[in-house]
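Here you get one chain, nothing else, as structure tokens; it is the form predicted alone.
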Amino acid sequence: MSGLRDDEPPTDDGFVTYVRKRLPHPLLRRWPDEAEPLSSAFGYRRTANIRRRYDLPGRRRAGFLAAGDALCTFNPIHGQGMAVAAMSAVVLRETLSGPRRIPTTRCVQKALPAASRQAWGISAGSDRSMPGAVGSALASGPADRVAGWYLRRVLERYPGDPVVGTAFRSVLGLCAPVTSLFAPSVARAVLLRPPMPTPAEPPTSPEEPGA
């Protein structure tokens, strides 16, 4: 559950009441009534996206290396932290095992941002329109405005269009590059097809359309 500006989900006994009020369908509201809680609710109040550019030129102590959350943190609502941690570990392994030369901390530091670049673009790009957002990620140019227009059309179409939906969910889950959204089949659907209808009710069985 998520909320903004004085509408944060409570972590005390009021959590279940909050869930019942916010979930839009009776089928979903049944979950907190029928589920057995395994722990108390936990809240994340620091939701800023922060990226530290240790890969850029600057004075560093010998042997200094920043990785993980020390390098890049994300708003947890996007669910990217663990995936980026795993991708960073892969980059670290590949850089340290490179056969061409002995890796230095500077070399590794310059390689690590690639693991978080797409997640950063998604999180910071999505949150830049939030009330009270500050920081360098707010700056935008003509290319950003065109991309924003295209992505708004993607968001209108992905719930009902299987071509757009598959590409969008793959990018959002960091399983495919952002360029997948501009593949010919996806671009045709985004630019030429109107939004397709989606089910008005959630399916009650796997056999129903939309399940």
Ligand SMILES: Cc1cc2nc3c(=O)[nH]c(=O)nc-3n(C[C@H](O)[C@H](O)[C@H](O)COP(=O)(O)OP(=O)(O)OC[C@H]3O[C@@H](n4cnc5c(N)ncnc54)[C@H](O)[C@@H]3O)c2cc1C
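In this text, the rigid core denotes the largest set of C-alpha atoms whose superposition between the two forms falls within 1.5 Å. Numbering follows the first chain given and starts at 1. What you see is a predicted model, and the numbers here were worked out from it, not measured in a lab. What changes on going to the form predicted in complex with this ligand:
Residue displacement note: Gly14 has its CA displaced by at least 2 Å between these two forms (rigid core superposed).
Put the two forms on the same core and the Cα of Arg169 is off by less than 2 Å between these two forms. After superposing the rigid core, the C-alpha of Met82 moves by less than 2 Å between these two forms.
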Second form
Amino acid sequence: MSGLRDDEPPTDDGFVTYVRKRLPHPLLRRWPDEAEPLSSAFGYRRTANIRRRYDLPGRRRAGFLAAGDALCTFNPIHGQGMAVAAMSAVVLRETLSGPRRIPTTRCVQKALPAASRQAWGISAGSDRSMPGAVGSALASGPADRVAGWYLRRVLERYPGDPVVGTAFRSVLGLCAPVTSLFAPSVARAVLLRPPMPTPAEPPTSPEEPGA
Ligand SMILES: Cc1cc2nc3c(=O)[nH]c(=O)nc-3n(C[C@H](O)[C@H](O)[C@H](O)COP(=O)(O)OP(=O)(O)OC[C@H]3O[C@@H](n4cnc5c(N)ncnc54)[C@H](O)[C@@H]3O)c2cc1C
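Switching forms now, from the form predicted alone to the form predicted in complex with this ligand, please provide the structure.
Now the full complex is given, and it begins with the chain already shown.
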């Protein structure tokens, strides 16, 4: 469960009430009644996105390698960190098994940021509009404004439009590149179709939109 400032989930007895209030459908609201708690609720309040640029000149020490959260930490609300840690491990494996017999720290540290680039764009990009947000990710140019306009149309359509919804969820889950949001079928729906109403009921089979 997550909530913005002044609406954070409580970690005391109020937690279950909060869960019931926030879950949008009776099917989901049943869950806290039937679930058995394994522990008390824990809170986590550090939501900064932090990227350390060890790939830049003068910022790396030979023999020292940073990956996963040590290189790039995300606001956990976006659920990106484990996927990025796994993708970093794949980049590390590929770099270490490259044709050079002993890859330098520089070569490995320069390859690693690719694993977190998309997740960083999603996390830092979404959090830019949070009230009181500060940091280098706030800087934006004309291209960001056009992308922001397009993304707002995606967000209006993804809950009800199966084409936009499938593409958007694949990008959020880091299973597809951001460019797939501009594929012709998705762009047509985003630019030409009005938003479809969000289904009132959750999908009950994999074939239904949103499943
Ligand atoms: C509340 C919360 C919710 C999250 N939800 C999601 C989610 O839904 N999906 C998702 O993908 N990611 C999520 N994440 C992010 C994810 O947990 C991290 O991105 C991921 O665990 C990073 O892996 P890591 O191996 O880089 O670091 P870690 O998992 O932090 O591992 C580092 C390890 O190093 C150990 N260590 C530290 N210092 C030393 C030392 N000096 N000597 C020896 N050992 C040391 C630590 O004890 C730890 O075990 C969430 C994070 C938080 C905080």
